[in-house]
Amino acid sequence: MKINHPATAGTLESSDIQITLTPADSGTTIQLQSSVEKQFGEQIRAVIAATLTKLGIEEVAVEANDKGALDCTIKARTIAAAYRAADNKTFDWEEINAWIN
């Protein structure tokens, strides 16, 4: 999948994550606001990169504004914000349920 412009997903609400991803040169970079980063930004980290890698994503910044959410809300999050980057309408449920539960 190829992010082709900036989309959000998520909110500011208490237990949620707003995540941005922005279309970038090379790489991937994650930019991480959180209350509990210390004891949690490494998993936070990881959840991201690995939902991104799942979609095929290769190339994106990331900002993401954790309120204590949970790896579902994360991946969720992630997900929505890909496929809206991506101008992608069609989601393929089966898939995207076969490696996030």
The other form holds:
Amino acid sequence: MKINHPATAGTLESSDIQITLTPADSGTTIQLQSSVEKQFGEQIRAVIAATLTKLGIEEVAVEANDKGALDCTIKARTIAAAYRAADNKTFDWEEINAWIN
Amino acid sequence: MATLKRIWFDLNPQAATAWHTLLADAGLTPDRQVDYTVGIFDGDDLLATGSLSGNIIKEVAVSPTVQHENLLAQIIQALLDRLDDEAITHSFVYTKPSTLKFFQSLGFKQLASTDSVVLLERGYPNFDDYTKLLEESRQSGKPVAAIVMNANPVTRGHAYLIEQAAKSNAVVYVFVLSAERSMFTATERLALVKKVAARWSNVVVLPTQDYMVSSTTFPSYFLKDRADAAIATAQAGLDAALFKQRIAPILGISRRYVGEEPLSPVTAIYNQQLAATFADDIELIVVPRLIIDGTVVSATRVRTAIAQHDWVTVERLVYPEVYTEIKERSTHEN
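Given the form predicted alone above, what does the protein look like in the form predicted together with its partner chain?
Full assembly next; the chain just shown is listed first.
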């Protein structure tokens, strides 16, 4: 999937995560701010990175503002932000379901 | 159960009164000059509020009785949703240093700070993008000077100021204010300054985007003393801090030129504040105004002449290429 412009998904509410994806020149960078950074920071970064890899996104700057989201939420917000950033409105659920769990 | 609602001051006097009380209790001065206001209510009790003025988040307060319940996040989210509806992806908040960390936890990033005020931004395009623009425009050589102007429109006086800087510096960056609060649009002003500045090969003209703190965007409501002098001091201090802390280092700027403003006490305070904040890091050079026909040249004088269709005066105060554009524009409008 190719990202065309910046896009955001998620909110700042408790148990949510807000993910903003911006096109980058090379590689993936993840800037994370989390209320549970010390305990789960690495895990959150890993979930975001793995989701982006599955979506085939390799050149992106990620800004994540986490308020204690579970992994399923992190995946969902990352996918939604990616589809928005790619102007893709037809979710390929079959393909997503194949790897989301 | 607390609910989040929009507050309409005119339609709901009871909520408006509660809003005033909540802000006053929080030590803020209620200022109704806002575009959009939300509140979190428990029945008729207002627990938290926040407002928007353009893309600036203002007048944010949470009742002391419900703090630690994270109502701030709901307020900010509601305001960001509203901006999102209007396709605005970039916002600012001015706040006291004591509440900085709450906004940082909501994804706002600090731009500049003084003892009394902190400016933060959120979203995109942001300062990283502006940094890229500046880096792409960077020229080599020393010393490096900067001038900030609204240039509404650019006069022979502006050109004189640029010339003084161009003569004694290797590179001069001229920043033209991007805020749309003037007779000429930001695009027109920038284009005209570029035309005029083309006379000097070492002058680079750049937009300020949102990274110069203007008195019109600066909310003074959290200052105890709202006198003009106090507002000018706080705003100038923050503007100078942003320039010194963030912009000057990117371009290696060591001097800033300003035009003398003998008649405006507020500008005098502004210049004093710039000098105080810059300290030894950036030299502030005050250039006396250019005088034509016995009076200092100012954009105000040009605008007055335009309004009066006094084209003879306009022609004396601006360069020919600017005059042509102004005249043409005026003909189109009539």
